[in-house]
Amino acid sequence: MEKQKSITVLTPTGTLGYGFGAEALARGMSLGPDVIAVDAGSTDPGPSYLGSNKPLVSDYSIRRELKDLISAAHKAGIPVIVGSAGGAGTASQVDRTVALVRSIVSELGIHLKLAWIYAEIPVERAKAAVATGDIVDFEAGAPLTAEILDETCSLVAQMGHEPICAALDAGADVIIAGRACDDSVIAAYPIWKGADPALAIHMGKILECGAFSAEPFAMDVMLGTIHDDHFVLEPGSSKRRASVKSVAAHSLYERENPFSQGGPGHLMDLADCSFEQLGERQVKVTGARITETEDYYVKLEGARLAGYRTICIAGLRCPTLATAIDGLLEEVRAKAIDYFAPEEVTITFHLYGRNGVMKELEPAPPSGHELGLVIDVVADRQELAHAVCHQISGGLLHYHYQDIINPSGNLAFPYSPSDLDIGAHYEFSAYHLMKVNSPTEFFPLHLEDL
């Protein structure tokens, strides 16, 4: 395939369904992008969407935004690429998004070629990799075992750009990919067109959060254009600008090592990158280099059912209670554990208004005259979690302590019922790297003419 002189990618938002401006999209499309590419998932919201297969974003929001993007792309004659469909990129989440695409295409009365790519890994295949030593720890902090995999209810892997390029080879107009490495979703089309993979992947890393690399930052449209030895970033909205500070800062986003970034089959070297302001709204980026790894590894993400959760949300304002709250919570916890023994339950208290977000890492002194309290109980069945949570909330409501002033009730509940059943609670079971035989081995491609 003949290499294009320049290749422009339009990324409409940081996560499909989180919104973008109509003016930003219209202006972005007027700049002549070659592809629309957007990420739709992450592990940031935790393992629940992976374990439950429920979508991160509502069908309403996904359909609304996909309709705008497919309509704009069809008029321009360019493809649309969505990665990590549904939030976690499971097969059922891919199928759910594919169904929305079919509905949109029917409503618009257009014809296109749809591709979808699954990213689920058979548990038995992962167990075989454990046996042969082909799985290494990533950030789990412990080895992956066959026993843990037996408890895993959902297991996906992050695909690189290669499966998406295979869909482009097949002539796909809309590509719905399962779990995918965020930057690979953005980089796939430029790499397919012959761009330098180092530039494409670095640009993908910055673009994958949309206009978070612009000022003022937002979930909004961002464009990147790759040339032979650099790329240029520009926001879609005329009300935003790219600056050296905003782009360089986002280049460091979610990276433990500022000079190195690993990905499926490669290692990025960003030590010699430079950022240059072009006019008021654009930034030029150079210097990324890439090395292919000897073996090709993909990141595994697995979730296991770890119980059922009930929570209670309450507020407290009494100054004597606020002063005594730490000791009271430990007393209440101990009494609940004793009351329900020998049942095993996990009880967590979250205090907001006093180190509620960073907890022991909080550097600032406590402030505020009122506290918010979340009582969080996980047990092996929902009715037990509910019983424990209500025993704690009701007990604390009428708990007597030294220097108590208000005998009528220690807590204020914003909701009735006060104890809310959240349902299944999931934990990550796999967060490891697995060696594969090829970049497309576990990412089957499906095509359909609509």
Second form
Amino acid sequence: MEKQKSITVLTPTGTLGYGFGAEALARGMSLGPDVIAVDAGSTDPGPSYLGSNKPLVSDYSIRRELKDLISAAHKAGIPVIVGSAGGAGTASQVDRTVALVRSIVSELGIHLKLAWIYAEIPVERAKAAVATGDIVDFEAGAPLTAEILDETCSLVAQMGHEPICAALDAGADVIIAGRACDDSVIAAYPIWKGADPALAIHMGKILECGAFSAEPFAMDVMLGTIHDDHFVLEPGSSKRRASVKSVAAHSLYERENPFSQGGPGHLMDLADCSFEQLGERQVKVTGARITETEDYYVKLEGARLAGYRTICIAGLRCPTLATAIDGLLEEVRAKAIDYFAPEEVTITFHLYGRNGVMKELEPAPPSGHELGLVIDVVADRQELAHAVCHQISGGLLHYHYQDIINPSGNLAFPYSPSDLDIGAHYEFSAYHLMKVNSPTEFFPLHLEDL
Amino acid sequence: MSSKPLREIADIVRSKNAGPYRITFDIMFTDRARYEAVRDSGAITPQTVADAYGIELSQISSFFKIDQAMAIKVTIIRPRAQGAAGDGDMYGCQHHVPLMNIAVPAT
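Okay, that is the form predicted alone; can I get the form predicted together with the partner chain now?
So here's everything in the complex, that chain up top.
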């Protein structure tokens, strides 16, 4: 393909459905972007979205924002790329987003070519890869096993840019991709147009969070333009600017190693990157290098159903409770475990005002005049979790302790019912790398003319 | 020698998930002299960070001084995976306080 002089990517927001300014989109579109590319998911909201297949963001918000983006892109004659559709990028989340696109296109009365790309990994295929030694741990701390895979109810892999480029080859105007490496979503179009992959992927790493790399930061429009040997970042809204500080800061965000980062089929070397201020609002970035890895690995993300949860929220106000509470919680926990034995339950006390956020990592001494308690019970069935949670909350309510001054009740409940069934509890089961035969092997492309 | 908590010297002290099994901390400066003073003070090291959180040094998975970004980056292994039963901070974004309270020699 003949190489373009420069390629501009418009990223409307850090997560599709989290919003962007109308002024910022209008101004961004006036700068003539070549593509709109946006990420719609992450593991950050936790394993529930992967395990349950429920969407991270409401259909309402996705529809509202995708309609604006598809409409703007259609007028400009440029494609729209969405990665990690639905939050975790599972097949049913892709299907849900695809259904929204069909409805939007119909409402707008336009015609376009829709592509969607799944990112599901068949569990049997992953088990075969375990058997042949083609799966290695990433950071889970233990090897992936056939047993863990048998428990896994949802398994996806992060695609690189190649499956998205295949959709562009097919002439797609709107691409809804399942789980994808965040930077690949941004980098795909520039790479497809012949840009340096090192620059495109580095730009993707910064642009994927939208105007989080600008100041003041926000979920808003950010643009990146790739030239021969550098790229330039600029926020869509004229009320924001990109600064060396804001961009350099974002290069560190949500990643462990600032100098070296692996991705699907490649290793990025960012040790010699530099950032240069251009005028008030733009930053020029240079220096990323890339090496293709000998084998092509994709990152697996799996979730398993780990039980059902019931919680109870309560406040504690009496100062005599503040000194007694640690002992009381251990007593009611022991009683519950004894009462329900041999059932296995996991009981957690989140004691806000003490160590609710950081648990054993909390170094600060107790302070404050009130405490917030969340009793959190996970069991293998909902009714058991509920029974245990209520046994604890009811027991704690009327528990006697030394120095008690108010024997009529220890817990201030904001709600009736006091015990709330939260439903399924999922945990991550796979966070490993799997060797694949080709970058597109597990990411099938589907096309539809709308 | 007098000292100040890190939060009075650094511009940003933040924590965030880096994947489901790590929490990464960034200490960032807008002023090179302040950055270099903290970087070279010996107050922020893998050991002092481990001590601030009451964890073993082996739970510090990496530590970087990043001169071009005027930042220090340290990453810990989560005591329990993100979203596992008992986790109290799904995004890992409220774990920065013991770090920002570490005493650093005042210059």
